[in-house]
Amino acid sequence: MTSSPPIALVFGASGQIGMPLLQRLRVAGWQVLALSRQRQAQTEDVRWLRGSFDQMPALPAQVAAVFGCGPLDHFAQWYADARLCSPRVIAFGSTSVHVKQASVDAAERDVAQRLRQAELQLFASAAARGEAVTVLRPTLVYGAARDATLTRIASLARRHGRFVLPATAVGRRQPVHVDDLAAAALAAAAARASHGHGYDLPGGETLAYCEMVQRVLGCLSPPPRLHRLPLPVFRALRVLARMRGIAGDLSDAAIARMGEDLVFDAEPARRDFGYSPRPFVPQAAMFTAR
């Protein structure tokens, strides 16, 4: 007699991390319940549920694993009150919990605080229920043309034929591909060592911000030019850009952060569940909406 495949419930399943996670779950033999706000086509091994945290559809009483690929604070609040039982819960947060906690921007500090509180709430809820939660914190995500940083840079550069950075944009970054994050989620779900822990998930290569942007531009056709300007000149150009409705959310805090090293240690994730992200080799399709 063959046993039934394990069931995974995936929140944020139609998002940039959720979609590659669905594919990996299917290949690994899981039966998937996937939650989305929009109607999705049903497949043999993925059953789509239409709803949101505010309008939750009917859920089974128990699943083998729950994956939260959407906003961590909303997921943590749902989990605290959920009647569904699951021995394994994997939730994506963000390294913004570290990066933005001391920001000069009050809105950014609020983001960091909400992430921190969500993590604490998740771990407390899991302990009370006798379940095991793991939190995964990606760095700068790319690969699905749905991120708000590199895809946006590529879009602006394509439109104008060039891209401008301040000369101070030399802080180190570790961009991480969405498929490496999906692989990490599945590996962490099977790793007992990850129970009750949070992990930073950087990409497989550390490079300067300006070099990261140059590689993105270099994979486009034709490749836009990169201009690096003195910081005062860049700030003046930002004023002009805002008058034209461009870069309205490019804050002083964001500009300052371009010069800061945002580097995280992958060793705990490597040790506990074999995390092995790829180096940063961008391709145009990674920044082209489909």
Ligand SMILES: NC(=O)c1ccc[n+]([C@@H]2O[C@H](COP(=O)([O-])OP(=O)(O)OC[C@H]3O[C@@H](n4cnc5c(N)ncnc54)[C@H](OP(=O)(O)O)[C@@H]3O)[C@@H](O)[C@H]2O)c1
The other form holds:
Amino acid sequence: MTSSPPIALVFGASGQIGMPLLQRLRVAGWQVLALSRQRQAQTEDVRWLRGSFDQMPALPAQVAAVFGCGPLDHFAQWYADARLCSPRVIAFGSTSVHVKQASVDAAERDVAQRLRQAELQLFASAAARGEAVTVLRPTLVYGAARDATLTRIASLARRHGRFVLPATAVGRRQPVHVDDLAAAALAAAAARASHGHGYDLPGGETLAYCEMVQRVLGCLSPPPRLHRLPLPVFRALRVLARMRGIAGDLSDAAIARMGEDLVFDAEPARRDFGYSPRPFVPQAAMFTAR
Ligand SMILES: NC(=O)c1ccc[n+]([C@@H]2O[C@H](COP(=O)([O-])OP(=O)(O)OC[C@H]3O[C@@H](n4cnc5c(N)ncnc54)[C@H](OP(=O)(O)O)[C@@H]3O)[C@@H](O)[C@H]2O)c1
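Got the form predicted alone; could you also share the form predicted together with the ligand?
Following is the full complex, with the preceding chain placed first.
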């Protein structure tokens, strides 16, 4: 007798982490149910359900695992009241929960607070239901040409043939590839040691902000030039750029952060589910929207 494949329910499946996760689930033999607010093309291995956290379509009473790859606060709120049973729940949060908690920007502190509350709510709901939640917190995500940092930098640099950074942009970063995050979600789902824990998921290499940007520009063709300007000059340029509708959301907090080390420890994730992210080797396709 053959047993039917395990069912995974995936939220945020159309996102930059969700898409490679779908691919990995299919290869691993899962039957996938994926939720989207948009109409999506059905495939043999993935059944798309149309809906949102506010308007949830009919779901099975039981699945083997739920993956949350969309906004953590909406997911945590849904899970608190959900009727569906799932022994494993894997949800993506963000290292912004650490980074933005003491920001000078009130909106950023609010983001950190919402992420923190969502994590606490998830763990409390899971404990009450006798289920096991794992929260995964990526650092700066890249790889699918859909991220708001490196792809945006590449796009601006392509358009202008150059890119500018303040000379203070030397804080260390650990960009993480979307497919390493998808692999981590699947590995965590299978790892008992990850039950009830949250993990920071940095990329496999730590490098200065300016070096990270230089590598991105270096993989473009032709490679735009990077100019590093004294901070007051950079700030003055930002004023001019804003008058032309560029860099409107480049806040003082974001500029200050370029000089800060945002470095996280991959060891707990490596120990508990073999997390092994790749070094940062950018290629143009990673920053080119298809
Ligand atoms: N991007 C980063 O640099 C980064 C860094 C750290 C952590 N993360 C976290 O990693 C997770 C996945 O990131 P991502 O960039 O892949 O996510 P994303 O693209 O922002 O969102 C993933 C999907 O979630 C759905 N979604 C978005 N907003 C929604 C809403 N208000 N209600 C219901 N569904 C919504 C959308 O799917 P449909 O339109 O198909 O419904 C979207 O394609 C998120 O939890 C994010 O916070 C991201």
